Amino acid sequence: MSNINLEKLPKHIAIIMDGNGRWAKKRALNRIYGHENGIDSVREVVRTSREIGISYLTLYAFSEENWKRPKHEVDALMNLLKSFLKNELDEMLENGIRFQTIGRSGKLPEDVQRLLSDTSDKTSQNKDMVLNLALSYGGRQEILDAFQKIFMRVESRVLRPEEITEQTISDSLYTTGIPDPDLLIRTSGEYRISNFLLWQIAYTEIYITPTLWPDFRKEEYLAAIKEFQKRERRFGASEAE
């Protein structure tokens, strides 16, 4: 499988799925067509992750900043999300994929919230892989929410300020219980983090590709993993001699 070392897989892969709009523009199509075709890439990446044994996959699906987009585009994205969840539920159940979300999901439309909750509940016993969608998500907002949780614990005297550690903060994030990403992939050639997993990616390997998200499929996904496997992760230590 493209010479992938199955003994050296990243445990957690996070992806900034960028380029749907540019993909559509290049074809003189409405942006919505780009989002629709991007769903096929999501499906292929999820299937490939499960096939090779990735434990956690986090996809940046809808940011806090995306609420600024035109209402018709936001509505279309919400409809695509609902269709994806309905269409993929059986496959998630058959393949042991547990679905969950991170972000301020309370801002999403009520029918979307119900479907997200229902999908999470139905897949909650699956053990083979976690598919994590970042929805109405922002890294700074996540850290702010975490600090507010910690402050409430301090204010109620459950926690003393001097007891606050990095682990305290990690446990207060949306991603509590999920290991930090080993590999972050960004499509479309942009060299930005875009407010994604700011705390969690302190030592994450980053892979940037010019490929627009609707064109990002299995072959390039495996190429990104293969590139990751060539790197030496030192976590601040000196290079081995």
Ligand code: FPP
The other form holds:
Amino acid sequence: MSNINLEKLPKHIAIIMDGNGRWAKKRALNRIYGHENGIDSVREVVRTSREIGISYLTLYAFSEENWKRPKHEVDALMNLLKSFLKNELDEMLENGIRFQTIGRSGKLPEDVQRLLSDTSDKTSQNKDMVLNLALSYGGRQEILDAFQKIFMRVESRVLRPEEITEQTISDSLYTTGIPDPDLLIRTSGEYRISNFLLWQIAYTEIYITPTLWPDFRKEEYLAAIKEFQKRERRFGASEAE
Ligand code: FPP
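Same protein, different condition: the form predicted on its own was shown, now please give the form predicted together with farnesyl diphosphate (FPP).
To see the whole picture, the full complex is given below, headed by that same chain.
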């Protein structure tokens, strides 16, 4: 498939999907159209990931900071999320995709929460790929929540402070059980992390493209993976002799 080395795939790809608003603005359309077209990119990236054999895909669909957007935009994003979940359930079931979320989902509207847990439950036995949506997600909030969990274990004497390791922290994050991302993609040309997976991306390769999210489709997704495959990952060690 377009020269992708299937032996050297990233196991976990995380994506900051940015530029929906600018995509709409360029066409003198309402921002909501940008989000609607962004859904087609989501669908294409999920399908392609499954086709080539990516094990984990994490998409930044709604950040903690996104709550500050006007109510009509937040409502539109929630409605898009609901129709995405309803429309994609069959395909997730057919393709062995397990759905899950990370973030403070308790802040989401109740009908969205119900649909999210329904989708997670119905797909929980699927084993071929994990589609992980970050919703009401913030990296610092995630670390803060982990800190509180760990502190409670220390307070109840289940854990001694000197026993806390990096693994204890990783295991206390929302991403428990998911390996750290190998590749982080950000669209729309911003050189920022925007509070995404702060702990988990310590050694992640980063690919930034000027393409706006609604235009980010299969071809460029595969190009990002190919670029990843050219890089030499050293995890802080020196070059191999
Ligand atoms: C950034 O565009 C994108 C988001 C706010 C989140 C991404 C949301 C989608 C792709 C649609 C919903 C997703 C799912 C999975 C149902 P922006 O509005 O910040 O763009 P701008 O920076 O150009 O204004």
